[in-house]
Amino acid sequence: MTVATLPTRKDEAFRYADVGALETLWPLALQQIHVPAGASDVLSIVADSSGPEAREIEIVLDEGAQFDLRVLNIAGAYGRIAVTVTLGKGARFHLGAAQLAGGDQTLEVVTEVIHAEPDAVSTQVVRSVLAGHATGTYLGKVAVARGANGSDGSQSIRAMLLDRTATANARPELEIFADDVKCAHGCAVGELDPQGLFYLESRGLPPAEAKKLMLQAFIAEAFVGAADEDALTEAALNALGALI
C-alpha cells in the first residue's frame, strides 16, 4: 500500500513539514504491522540517511497486545516518521522518540494512537535537541473512542533548544468521548540550565562535555528499558557530537 496524494501544509499533519524535500520520496510506502492478541513486538528505527527520509507506519494491536517503538531521527536535511497505531482490549503502546538536529534540518515525529477498546494503555516520551536554525516537531493526538472506558493515554513532550535561532513545535492533543479515562500531556521547550552546567565545569568538565553529559541524561529518557538501549544511546551520543 503506498499514500498517494502529495499532502501540502494546509494538512494539519504536514503543517511544518519539508513539502519540498517530501515530493522526492513520495509516494511513501505504508508499513504494516499487527500484533495479534496476547502476543508482544518491539521495532527500533533509527533514521540517518544523509538525504531525507520519511516512514508511515501503521500498528494495530489486538487485546492484550503490547508493542515497544523506539525512534532516533537524525536524518539529513529532512526526516519524517509518522505512526498511527490502533489498540484493542487491554492492549499496551509504548513510544520513545529523539530528535537530533542542527544546521537547517528540518525533522518530525507525528503520531496518532486510537484507543479503540476498553483498558488501552499508551505512552508516548519525545526528547528534542535542536541546534543553530534546525526545526523539530511533534504532532501527536490521543484518541479515546466512545466505550473506550479505562483508557490511560500520557505524552510527554520535551524539547532543548542549543541556539535560540533553532524552532521547536510541538502539538500533544487529547480528543475522548468516553468518560472514565485516565489521560495526560505535558510539553515543556527550554535550554540547557546554566547552574548545572556551571556546577559540572567547576569540577573540572570542559563546556563541550558539560553539556554533553546533561543531554545524555536528557535523550536517555527516550530510550529508557528498550531492547536495544546501548546501541540507541550510543547512536545518539555520536549525533550530539556534531551539534555541540
Contents of the next structure:
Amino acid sequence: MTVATLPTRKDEAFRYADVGALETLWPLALQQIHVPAGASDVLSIVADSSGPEAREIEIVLDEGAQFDLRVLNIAGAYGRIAVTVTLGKGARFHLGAAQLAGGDQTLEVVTEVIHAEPDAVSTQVVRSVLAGHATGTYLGKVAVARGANGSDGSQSIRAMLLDRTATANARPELEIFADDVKCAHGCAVGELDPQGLFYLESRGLPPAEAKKLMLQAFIAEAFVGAADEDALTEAALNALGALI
Amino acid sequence: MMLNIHNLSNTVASKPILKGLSLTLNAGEIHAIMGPNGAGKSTLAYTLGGRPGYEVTGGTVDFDGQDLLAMAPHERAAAGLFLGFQYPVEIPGVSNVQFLREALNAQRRARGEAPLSGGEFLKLAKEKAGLLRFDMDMLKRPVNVGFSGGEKKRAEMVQMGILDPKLAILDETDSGLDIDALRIVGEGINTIMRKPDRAVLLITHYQRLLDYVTPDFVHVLAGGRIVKSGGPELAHQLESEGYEAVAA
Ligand SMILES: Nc1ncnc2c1ncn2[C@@H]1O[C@H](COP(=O)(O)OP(=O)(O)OP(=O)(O)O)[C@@H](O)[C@H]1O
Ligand SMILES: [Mg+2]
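With the form predicted alone done, generate the form predicted together with its partner chain in the same format.
Next comes the full complex, this chain leading.
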C-alpha cells in the first residue's frame, strides 16, 4: 500500500516539509504494524541515510497491546517520520524520538495518536538539537474519541537551538471528545545554559565537550528505558559530535 | 610568583567594577580577600576564571609565567587554576563522576598526560570524597542538582581535590556550611592546597573559616581595588571594627 497523492505545504501534516525532497521519494511505502490484544512490540528507527528519507508508519494496537517506538532522526538533507497510532482499550504507546540537525537539514516527526477506546495511555518524548540553518519540527495530534474515557496522553517536546539561525517548530495538539481524560503537553525551545557551560569549562572541558556533555543528558531523555538504549545513545552521540 | 595581577580593570554589562586592582601571590601562600557586598570580589574571581561577559579593559595577569587573560577558561583550568563558585551551578542529567572524569582527563590531555581509566578515576574520587566526608553515592548524582547549599560547597572541594590545581580561588566556600562542615572543609583545603607549590585565594566575609585555614595575608577589596593589606590580624580587626573603620 502507498500513500496516494503528493502533498503540498497546505496539508497540515506537511506544512514544514521539504516538498521538493518528498517528490523524489514519492510515493511512500506505508509500513503497517498490528499488535494483537495483550501483545507487546518494539521498534527502533535510525534514520541516517545520506540522502532524503521519509517514512509513513501506521500502528494499530488492540486491547491491552503495547508498543514502544524509538526514533533517531539524523537523515541527510531531509528526514521525515510520520506515525499514526490507533489505541484500543487499555493499550499503551510510547514514542521517544531525538532529531539532530545542522547545516540546511530539515527533520520532522509527525504523529497522530488516536485514543479510540477507553483507558489507553500514550506518552511522547521528543528532543531536538538544531544547529546552523537547520529546521526541526514536531507536529503531534492526540485525539481522544467519543467514549474513550480514562484516556491518558502526554507530550513532552523540547528543542535546543545551538545557533540563533536554526528553527524549531513544535505543535502539540489535543482533540478531546471524552470525559475524565488526562492529557498534558509541555513544549519548550531553549538554548544551552551559558552559566552551566562556563561551569563545565572552568573545570577543564573544552567548549565542544562541555556542550556535548550537556546535550547528551538532554537527548538521553528520548532513549531512556529503550531495549537498545545504549546503541541509540551511542549513535546519537556520534551525530552530536559532528554537529558541535 | 604564582599569580601577579597588575592594575586590572574590567566591566560587567558595561559597568566598571574592578578599577586598577593589583595583587601578588607566591607559591606556598594563602591569601584572604574580604570586603563589603558588591565590592567586586566575585567579579575578580570570575574575571580570573575567564567568564564570558567579564570584559577586561586594562591591566595584566601573569599565572605561573603565562598570560592568563589570553587563555580560554578550559585552558586556565588545565594550566592549574581552580575556581570555587559562590553559587555552584546545577547541571541536570550529568553525573558528577562522568563530569569530573571527563574534566580531569581533558586537563591531563592538554598537559600531555595519559588519561585515567574508569577504575583509576573512581579510586581517586573515593579518596577525595573521603577527605571531605562526602558520600560517594552523591557523586553519582547529577552535578549539584538537589544538593543543599552546604553540600554544593563541599562538592566543590571534592572537585578541587580531584582536579588538584596549583591555584585555587575560593569564593565564599564557607557560606552555607554548618559548624562541622566548616571544620571538614577547612581541613580539606589545608590537606589539598597547603603545599609549597600551591596557593589559595580565599574570598570570605568571616573569620570562622580563617580559624581553620590561617592566611598568610589578608586584603580588603573595596570599590574595585585592594585598599588595605595585612597579616591574619587584619581579619580580626575587620571583624571587630568593620570595613568602614578599618579601610577608610
Ligand atoms: N551581570 C551584571 N550586570 C550588572 N551588574 C553586575 C553584574 N554582575 C555583577 N554586577 C555588579 O558588580 C558589582 C560587584 O559584584 P560582585 O558580585 O563582584 O560583588 P562581591 O564583592 O562578590 O559581593 P558579595 O560579597 O555580595 O558576594 C555589584 O555592584 C554588582 O551589582
Ligand atoms: Mg560575591
